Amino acid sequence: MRYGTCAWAVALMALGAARLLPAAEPSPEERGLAIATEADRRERGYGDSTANLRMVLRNKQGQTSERELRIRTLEVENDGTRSLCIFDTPPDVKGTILLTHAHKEADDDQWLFLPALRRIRRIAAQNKSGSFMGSEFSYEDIATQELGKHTYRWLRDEVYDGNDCYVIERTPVDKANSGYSRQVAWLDKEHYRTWKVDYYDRKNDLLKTLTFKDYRKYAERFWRATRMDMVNHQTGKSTILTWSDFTFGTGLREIDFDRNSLTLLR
């Protein structure tokens, strides 16, 4: 028998044996990353958007205060996103602006314009876990959750609020500056929409829970929750965000998110 014929026969035997073997199961880390990657893929491609936001702050005694904002967001090719949060009410914070340059992997850049002082303050990376304008959202929460900022692990499948969900764990890559040791998120299997996130502090104690409600679809493919409730389990405080008037493709440009333009924005 010639060598070539023998090798070919051995290869056929190996192929037959391989077909009999079950496919290797992905690890929890591989499965978690695949779920997060698919959720990120579905979110990409909206270009730019604007929306109005009502923020209700509630203290432990149940007293509330309200703020109204305008939100502008822009996707940047080969990078993350740019966003502006512009406060319109109440009078004591009117004109305050948060500018965020969220990068895919590098540290985010954030600046806060305080109109009373006519001053632009840079939010240092070590301060991004601080409260955003007295709310239960941190500066870290306000920035877009870029895929490369966490590692991922699938935990289980579970029904949450009537939705068949993947439950995945997100661990921040920048552990030194994040306010969280990890996050646990529930994403539905049909549209990969996030319905709930548990945030654990640096001691791995449950700190906050964010829930998403009343999703609506825009531009035939982009889902947006119109209500977000953040509850701080350690302080008893909460913040409710109510979104309205989502508009996509408004023509925003990168220059509209320039740090040097903050003092001119209205």
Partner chain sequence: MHIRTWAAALAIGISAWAVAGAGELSGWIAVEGRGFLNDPLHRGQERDNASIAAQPEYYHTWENGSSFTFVPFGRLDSADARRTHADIRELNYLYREDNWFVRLGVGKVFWGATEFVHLVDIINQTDLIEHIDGEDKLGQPMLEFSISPSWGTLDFFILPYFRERTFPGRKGRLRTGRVVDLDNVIYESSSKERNLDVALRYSNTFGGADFGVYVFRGTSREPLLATPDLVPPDLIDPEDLDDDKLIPFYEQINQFGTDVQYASGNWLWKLEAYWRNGYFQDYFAATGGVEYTFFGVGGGNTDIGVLTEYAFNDRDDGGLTIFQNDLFLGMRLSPNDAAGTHLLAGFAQDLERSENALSVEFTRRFGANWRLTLDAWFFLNTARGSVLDELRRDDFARLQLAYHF
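Bear in mind the structure is a predicted one, so any value in this text is a computation, not a measurement. Residue numbers count along the first chain shown, from 1. Rigid core here is just the name for the largest C-alpha set that superposes within 1.5 Å across the two forms. Compared with the form predicted in complex with its partner chain:
A movement of the C-alpha atom of L74 falling short of 2 angstroms is seen between the two forms when the two forms are aligned on their rigid core. With the core held fixed, the Cα of M133 is displaced between the two forms by less than 2 Å. Core-aligned CA deviation for I120 between the two forms: 2 Å or greater.
Form predicted on its own done; form predicted in complex with its partner chain now:
Only a single chain is listed, so you will not see partners or other molecules.
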């Protein structure tokens, strides 16, 4: 009897599959989600990583200012990503640390450590559209992208900068707390690396363009861009991020991203 039920179920599944087959073309939404899911899958599994980041902020007049920070990240099974940003320059913010617990669905938790007072202040983390350190990157641009926080749509295939790319559109699920109505991203078909993102503001005007350069492969499977250029078309300001010293599997654990460990870090 049990075998019979099982066989019946298998037959039903085969029938279902057969029914799907003639439909052939998945919808643009299904294709977009599949591409984003595959990119996400390739991105994950690194465990933990550390890197140094240099930011060069340029205003409309061409004046520049720099920031240097160290970034540590940890993937947490079934609960998003932990990250630490430790500021080294400018000297008046040296030792300031931003700790983020990015959750898959719930609101993120975020703390700021202020070294002068040795004080840990919880900060409202729901809003993602604010500028990160006065740069053209907002918190949502630098935070790890959890798959479930956008919906996706495939737009077209296109060659970009010599790479055969998928062009997909991402729409934020939490519209009220995103600075964007949508993003359009170019991912290459071979490694699912992002090469360009256009950000559209809430009025659906083109706001910013981010381009990725100098991809390098780490731990034999993780591709990381070592340079990211963000240009704000509406203000004429730009920010260049230069990443260095990517290290994977450094042995970081959840306790290193605990609120209380903030007072021990430098």
